[in-house]
Each structure stands twice: as C-alpha cells, then as structure tokens.
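In structure tokens, one chain follows: the form predicted alone.
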Amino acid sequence: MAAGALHRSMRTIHLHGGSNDSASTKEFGNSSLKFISKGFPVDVKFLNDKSRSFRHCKMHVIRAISSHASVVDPILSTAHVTTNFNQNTSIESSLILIRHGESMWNEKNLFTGSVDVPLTKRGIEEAIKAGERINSIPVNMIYTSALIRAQMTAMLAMTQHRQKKIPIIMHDESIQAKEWSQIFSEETIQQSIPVITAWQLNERMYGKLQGLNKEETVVKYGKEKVHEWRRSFDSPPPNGESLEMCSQRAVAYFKENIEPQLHNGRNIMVAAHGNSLRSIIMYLEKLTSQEVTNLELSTGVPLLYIYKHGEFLKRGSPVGPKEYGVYAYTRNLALYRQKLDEMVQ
C-alpha cells in the first residue's frame, strides 16, 4: 500500500555515474541502456515487447553544480518496470539502522512499549548527532515505526544529511489520503526521499507494564519476574509481546518490504525501536535467541550494514561527521563521500 504510493511518485529513474568516463552502460536483464553524462534529460521507450522487462522509462541524468544541489543517488522507480528481471548480484547498498533518540517516557522511566510519546530535548538531541555520523553515506529510501519518536529520530538525522534531499511521508491510509499528498513536480520529486511508515517496525507492545514505573513494577512484581518479561526471548508481559512475537512481525516485514529493496540496490535508513531492532539484528547476524537477548542498543545510535550477494557485513557505527572510521572503507562509500567533498569545494 504505502509502495504504492511511492511507486507513483517516484516516476523517474535516477541516475549519476561513478567515475571520470563521459559514457555509462547499465545492464538491465538482456538489455543495456547506454547515456551520455552531460545533465540533459534522455527517453528511452521500449516497444511492447514481451521479452523486455521495461516498457517506458525516463533517465534524467543530473551533475551537481553547486554546493547547495542534491546529490542524486540510484533510485530505481518500478511505476513502469516489472521486478522478475535478473539483478546484478556485486550491487552493494547500506542499510542503517537507529534507535529512536530518548523518550519522554524513557527519561520518566516508564515501560512505553506501543504508547505513542514524542522525544526529549536529549532525544532531538540525539537524533542530530545521529545524522551527523551517518551524514555522508548514500539514503535513498527510509523506513520507520508508526510511533513519532521513531519518526521524529528520522526526520530530525536528515537534516544533517549532506545530499540535502527532504524526506516526505508517504500517506496511503485512504484514497483520499493519497490523492492529496501527490507530487507533481519531478524536479521537488528528485530532490526527496521517500518516507514509509509501518506498525510491524513498532517498539513491542508492553501490555499491562505500559505506563508504569519500571523501579515500581519491580517492587511489585519481583526482581526476576520483570528480568524474565524484559530480557527472556519467548515469555511476554501480561497482555503483551514476548520478543519472539516483535521479532516475528518485524522480521516478516523487513524481509518482504526492506530486503528487496536493498536487492535492488537502493540505501535504505530504519529508525524504530530497540525490540524491533533487536529482532532485525537477530536476523542480519543469524544470532540464537540468547544472544539476542543480551544484545543492548543505545538510543540514538546509528548502526550500518553493507548488503552485498545476499550478504549482511555489519559495519560498526560511524564514528563522527568529520572522521573517517570503517565504514567509509568500502569503494563505493569511500566514492559517494568524495563526491560529496567535491560539492564543496
């Protein structure tokens, strides 16, 4: 639903090249379409073949001439392409996953769980410095929970982004709902990233622990007991989710919506929340159930992972906007940066 809507504003592919070379090819199934690295718009239309994949598309291939335009990342719109094409297996993208900044509940030290609370001044605090770290690596796509902290910690770490793109939600609640959020510029539509927003990515829901003081319930419930509802894998609170049941709908979700994505060789961002982090995590370091649950994230913390065959490396967490710590220590982050360093020079 919400793909839907991106599919029908995103209606252009993007494309800029990554070396000195005036020409680029790129290689799309059986066919290659080939243009000129010289700023001007190219149409390119396929006839109603069966053995194509692509039946109409538009590149607009775009070269930064300021320090105050966007760089323009690969974002491969499928309004007009069908998705069973072969894909070039050596893509790399990243994915960079954030715990929401601090909570208004989190500084109270309450159980928050699915309430849905705005962050603290620490939290926007965090968030920035969040954008600040990652503010150098490619973001074409970004995901977070239906909950505003999460979304708040996105919105917030893209300001500091140096492709000066502006993140949108994509709104497909009703009909209505998205006729009135269209765009209908494709200059404002290359100059934004997508925001969709999924309840699976929610923080896990807390039941009958919701809104109570974390120190309180302990006293009434024991020390152990509340140990076992906060950290065990499969025993949840009253009324509430167990970590195995977050991590089964976050885990679906990433795997159906999110995967694919990075598959296609698109950067994608994820702010949600630590439960459903954890279980993302799980899944992208194949860890047991126990060394999940010792797994800690801190709130604001960005965390980046290459997807490359099929693969997750994890990379750490950027160290600082102005440092060059592993993550920038792959050829195709290391070239991004560069480019970004040239814009402003």
Ligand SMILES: O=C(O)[C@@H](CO)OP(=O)(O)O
Contents of the next structure:
Amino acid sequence: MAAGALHRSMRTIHLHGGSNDSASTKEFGNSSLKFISKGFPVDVKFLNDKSRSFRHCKMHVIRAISSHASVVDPILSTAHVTTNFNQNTSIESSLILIRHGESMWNEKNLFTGSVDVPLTKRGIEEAIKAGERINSIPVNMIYTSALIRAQMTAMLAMTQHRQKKIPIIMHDESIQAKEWSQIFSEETIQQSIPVITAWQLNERMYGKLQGLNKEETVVKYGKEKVHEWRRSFDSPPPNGESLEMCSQRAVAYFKENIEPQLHNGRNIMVAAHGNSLRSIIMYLEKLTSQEVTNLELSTGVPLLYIYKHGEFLKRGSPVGPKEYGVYAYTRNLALYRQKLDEMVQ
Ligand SMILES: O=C(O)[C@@H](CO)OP(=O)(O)O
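Moving from the form predicted alone to the form predicted together with this ligand:
The next block holds the full complex; its first chain is the one shown before.
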C-alpha cells in the first residue's frame, strides 16, 4: 500500500472559554491551539465567552479528541475540513445505508423491534455480499445501532472492503471503558475505522407486538390494522413507537451527528434497521408521510447517496451488473477506486 497516499485533514473545534481564565491562557495560549491527537490534527479555537469555565472547555476538548480516532481516505486528501456549515460547499462525500441481514426473528416472522436478536446464516451471507458490493466505496466512519444484528452486518460487510482497515467499536459508555479501549500505536490507529454505536438508530420499539408472529397477528387483529401498525407514519402499535416517533430520535441523531461528518468530507456507512432507515430515507429524499408508507427495504442491500452542496443525491444500490454505473456517477468515487487498484499493484 502506498503509505504516502494517506493524508490527514485538519479538524477545527470552536470552543467557548473565558479569556481571563489564567488556566486557559497558560495551557492553550491566547486563542488557539494546534496539535496531533490519535494521528488526527486538531485545531482548537477559543471563543471569548466568560460564562463558561476552563474546566468546561477542557472537557469539550477531551471529548472532541477522543471521539475522533480515524484517518482520512485518499479521496479526502484535498478536502478542507471544517465544522462551519456555511463553508465547504464543494465537498462531496458518500453515505452508505445498509439494513441488517436476515435476523433469527426475521426468519421466524416475529415482530422484533428493540429485541436484540442475532443474524441467521443467511443474514451473515447477506452482510458479506453487501460488503462485496460496496468494497470500493470509501468508508471513514461507521455508525450502527446498539443492536447486534446491525453491528454484525457492519462488521461482516467491512471484512470485504478493499481498503483493509479494521472497524473498531468506540466505547464511550464510561470513562473506564474509554480508557481501557485506548490504542497506543499511531500506525494501528491509521489502519482503523471508528464504529460509533447509537441506540437512536435502533429499530422502532414495537411495543406489545414484540415476539408475536406477524401472520398470527394479522389473523387476530385484521390485515388492515396490522398494515397500519407496520407501515403508517403516525399510528403506533400498542405501547410501541410509530414511524414518526422513531424518526424523531433517528433523524435527530442523523442531523446532529452524521450529517456534520458528511459535511466535513467523511464517508459514512450506517448499518441500522428497516424502520430507523425508512425514517432517515424519508428525511434524505424529502418523502411525504404518505410516500414513506410504500418504502420497503430489503435486508442486506446497501443504498448509496452522495452528499454534495448540502443535498443528498440518491445513487441507487450498488448491486449486480449495474455496479459500474455507481462509479460512473462521480469522479471522486472513480478516483478512489483507482487508488485502491494502485495500492494492490
Ligand atoms: O419486526 C420488526 O422489527 C420489523 C423489521 O423486521 O418489522 P416490520 O417489517 O413490521 O417493520
């Protein structure tokens, strides 16, 4: 692999801090600080806000640093990275969405929702196949739900990626978990892809339907009622979440956490669930609450979007004989694939 092909990009963090605070002046200088953290250059800028304490600022610096341990793909080497949404209009990044492969409860036709069920053998094969389909599309960060079926799918898919980086789950659940999962080799960090797990991307909570057989539920409550529970936008199943409720947490998470990364030129894979992804797709494609009722997602089929100029352009699914078309869509994707070709030569 051509090591020189890998470049890092600068991350700028704007922090509020009191300029009269002697500790901030002493430790961080006047208003900005540049340093390398986990192989990732970080530019910390202090904004003059006396209402925040130095300790508060320091906490933010540490949090900002520790949540970003990856390097940037060749495709990003020319990208200017910033957290300011008003800049960066020329950056293009990829977003891959994958619904998990078949789970053991999909196989049994049971309502699953928030129940944490693993993949079947077929689901494992679907995840590997999904990985083959996207193996030349850049991935800098991975987001999955907190559920094992989505995490298995992401991990299995990444075993097929030609970039050969190792996906590593970030453990932020406690200070100890964070400390104990640190990596101390710069080179190893460079060969890693951070995997962020978030409950907000979980499947909708199916309430009292969880564990029930879908066919038997139709017999008991009628086809129409069950269809309404499963596909309507705003009718929740008994004690469960409607798609609208699921969308409130999943789309909010996407906007707050994933979209800024795309805006900064990071290529993202999201492995999640039928309904959490339906709600995200509804947002990306500006679907109405009526249109989303017809949206069905197959297990293990990756969908590709290009993020550019603050817009999401659907590129379909990189499946089968039309795969070449995916790369024809953008020059950057073709260049990335070319770099991967050169790395193996
Ligand atoms: O059971 C579930 O959790 C979901 C996804 O499998 O089912 P549905 O197709 O009804 O949204």
